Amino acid sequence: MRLAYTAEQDAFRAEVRAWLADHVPAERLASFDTAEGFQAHRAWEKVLHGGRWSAVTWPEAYGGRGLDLIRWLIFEEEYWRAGAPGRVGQNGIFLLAPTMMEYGTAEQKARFLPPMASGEEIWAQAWSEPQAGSDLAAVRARATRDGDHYVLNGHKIWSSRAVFADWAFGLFRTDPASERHKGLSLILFKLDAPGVRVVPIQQIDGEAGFAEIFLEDVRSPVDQRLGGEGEGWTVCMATAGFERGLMLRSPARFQAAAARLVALADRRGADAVQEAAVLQAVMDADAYALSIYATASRLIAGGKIGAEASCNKVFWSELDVALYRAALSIKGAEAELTGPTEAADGWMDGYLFSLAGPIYAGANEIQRNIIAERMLGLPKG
């Protein structure tokens, strides 16, 4: 594959960067995991919606500026290479928004995506459940119809950014005759409506960046359901292909890590296997980065994300690992002191991250049996 840019993505790219560089916080932000930090994540997406950044792929008419995926691939590049904060409304732009472009209504998309874009409304997904993580066909969560409301009892777990959040997008049964991944709905709900109730979850890192979420018959109007009544599963089939195919991880973040990952190799010297391990992180970054673009041309031309966001989604996953296992490797026993100082340069909390990417967004267990069923016409174990 051979990638070039024409003269006016160069230009997109110059003008990125000019942006960055004006605005991007000089001090790192506090992590999104902690109220201060949410916050501040928080106004920093106002400060991107301010200069029409923050969903540079959606219509104008929503706060996006109606662009191309290549010059959103282009965008994270430089976003990533500026060392711009994380975007603490990750699941509503990345994931939800897309599936609604794809499958709301026009009130449902005048309503939700401009205070998503802004920062104003942020979002989390309620998708896991205690009896159903890997297994989403087996969630248990009820949403039972009364007149114009759905009534939603159940538990969800392991619910990102649910602990600060305003909104959360969730599966639910709504025919308890159903199995699998019959009779399910996709429904949107607040975070702060009476009878919901948030338990943060400690991560590793002593962090709460996961939360339990309890419903006990919470009401949602009907018109917050997403999709037909019952097609839940083709929505969140939808909204996973941007999950693990494209949106979530852009290439960018790997090839940034993996540049941090020379410089450190470069600075602190390393062994042939050390430097074989930056080699391969190197080389798996950029071909990923390549695989996106391919991907994104052919969205562009009208294609659609298929089983192959599976393959993507096990590969970025176990990058993301291998690459932060060298830099370990690199900084021997340093790599284990918490300190201000040795923390700040991120790599141990960037591997501590890394591990859950193999679990989250679907289990690479799981992916591989999509794989092996979908795309290699394997019989099911």
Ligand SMILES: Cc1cc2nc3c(=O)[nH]c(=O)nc-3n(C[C@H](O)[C@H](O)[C@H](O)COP(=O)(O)OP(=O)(O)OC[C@H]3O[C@@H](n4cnc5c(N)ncnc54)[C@H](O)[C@@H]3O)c2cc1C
Second form
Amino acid sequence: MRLAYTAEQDAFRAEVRAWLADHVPAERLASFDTAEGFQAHRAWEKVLHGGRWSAVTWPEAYGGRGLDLIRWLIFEEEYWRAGAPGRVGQNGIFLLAPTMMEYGTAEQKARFLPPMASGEEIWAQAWSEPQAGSDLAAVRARATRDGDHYVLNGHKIWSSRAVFADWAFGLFRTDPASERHKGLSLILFKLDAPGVRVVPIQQIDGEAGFAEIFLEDVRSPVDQRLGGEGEGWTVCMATAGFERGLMLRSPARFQAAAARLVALADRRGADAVQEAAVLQAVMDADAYALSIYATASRLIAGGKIGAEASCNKVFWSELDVALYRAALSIKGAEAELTGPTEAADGWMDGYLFSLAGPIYAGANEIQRNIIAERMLGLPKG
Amino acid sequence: MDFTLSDEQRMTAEVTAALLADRCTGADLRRLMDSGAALDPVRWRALVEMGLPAAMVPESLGGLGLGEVDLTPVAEQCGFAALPEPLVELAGVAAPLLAALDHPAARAWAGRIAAGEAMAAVGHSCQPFVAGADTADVLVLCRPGEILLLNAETVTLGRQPSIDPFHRLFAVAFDGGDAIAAARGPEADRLAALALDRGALFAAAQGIGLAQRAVDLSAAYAKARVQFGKPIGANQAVKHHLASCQVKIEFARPVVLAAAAQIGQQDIYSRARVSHAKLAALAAADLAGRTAIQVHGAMGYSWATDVHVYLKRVLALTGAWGDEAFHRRRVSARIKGRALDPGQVFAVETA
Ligand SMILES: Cc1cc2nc3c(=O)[nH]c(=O)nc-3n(C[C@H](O)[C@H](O)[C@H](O)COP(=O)(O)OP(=O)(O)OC[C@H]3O[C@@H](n4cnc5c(N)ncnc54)[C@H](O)[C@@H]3O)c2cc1C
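Same protein, different state: after the form predicted on its own, show the form predicted together with the ligand.
Complete assembly follows, chain above in first position.
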């Protein structure tokens, strides 16, 4: 146990800070859920990649820096501290890539990781279907073998950023006779391939942040299958482990929001109830950070992510809702303002988005089932 | 940066856990409660033989020279077992305090504690009564501007009944002439502040253990108790109650460990971290304790199960070593007084 950074880690922080100070755009970019904003964010990914900062934990060969998780945390702290743009490539870089490192072939890594790191190819996750939400094993979309190709048919939904993205990683049934978790495979496909139709869905804020994907006889070469045929469930669960456990939401995101909340309370004044909510939000963001530092240390020492990852997802999503709700309370009658006015400083957008946290990446009810069944050994219902 | 316990640290906790699983069962607690005795001599001997009271006494005084991080997982296990004897406060607060006092009598007491020959109890201006005073050979009273040593034979104790039968609280009366002032002024206040932080830290560590015990007992009961033809634990309402408790535990434990690692800073950051640890751990314990009663139904509301014992220890620890308002004030002072950007997680005050 040694809770202090080494001189090298401090120097690394300084290096990140200096680079960000020179490169982070002064103006906030438009939302990446709009066409214009998406391109601006893609351009930012290219800038990040130019400094080799877009995927710091990846091996250097693929455009990363081969950094350990403590340095990833330091990088994220500086990134959020600098108010740098949201990561439009996050589903590829933080979810697909770690899975690809584990299950991908050498050819797949060489083909897909470098353009992912540079923002040239932005990825969407295509798992959910209308009848397969929480019950992901109910997916019906089919991948039928035809020579050295799969032929994809089906209907995916809620795919974040699919409206403007280039590629998708989808969960398909490769064995038509299979049921539930068996006979599934993870297959990569181009979103502009013939037979793919992407239909935007307006999110709660009115922007087309996610989409339906209709697939009609879409051809994808067999070597775009990630992991073995029929092993899709295992491969997806590895992704879900990274998603819930670590990389999807770095602690700095919540610490930065908590710091803004404290400043808001300071500026506008807060009554005792609001003060208590602010205090709790700061403590929870801090607790989340400490927990992730502990997890990172454990992984560096050779440990693995386990069922406790389900606790993470519940904790950060609920702290996020409470944090933004406290901000709205402090803003009072101005909380409802929206649009580019001075009073609309992003708290309402943040609040609305926080409400998605307990749903995506596995709804919290499902996470609590997992905690009860896998950590506490309670019987399946 | 390394946020992991060493193998030795984990092993000491495991050995303690094994000893307590053997000698501090629900039946053992009941037997002690019925007897009205302050401690179980056989169990106490075993804990002393493990060297636990000597943990935080320096080697120069015959101790093991360990620190807060070493003792924290042990304290967690003591909470898990609802250990009646005041081991945690003796080893974690009284012994290192006596060892740090610049007075020969104090250091002599520290040596005797390390040797397993004496016990001590600490009174502190943050709380009205002295826990474990009846088993102590020496009392250490931290008051503003002074730390007094009192031989137990010279004081009069007035028992203050606590809802936790094993939290033996006493009002202490003494004649000023019998007291040795072992520290005065800023030095006394500095040591008293550290004693308070240690008291809060180890109360937090016990809170984690208590919370986990309440959840474990409830999970076991929920698997065994059948209603409507299936175990009650197959119902989501029950699962989700317990999962919520587990989430709170998972996000309190790292705070407690960080507080242990940082306590020596004795600055605005470490004080806030200790306070956060106390608040988070006891909040987890509070939720788990109450949930355990609910999951056990009427059984939980009775003395037929042990869950009330754990709940009562939680209730006793919640206000000990700084109450909730005190600890919230300290967190608030750090939040308002220092920068909060990401990157300040392990901040240290620079002069
Ligand atoms: C902002 C956002 C972005 C998303 N991005 C993507 C993406 O990029 N790619 C992708 O594939 N998917 C994405 N999703 C979809 C997401 O994974 C699903 O919404 C999620 O899995 C829940 O499925 P559902 O919406 O169909 O809800 P349902 O499964 O219909 O659940 C509705 C409610 O019922 C509860 N419920 C369901 N089953 C149970 C049960 N057994 N026990 C108790 N309660 C239950 C749920 O917890 C929830 O509260 C996204 C969703 C959102 C909101």
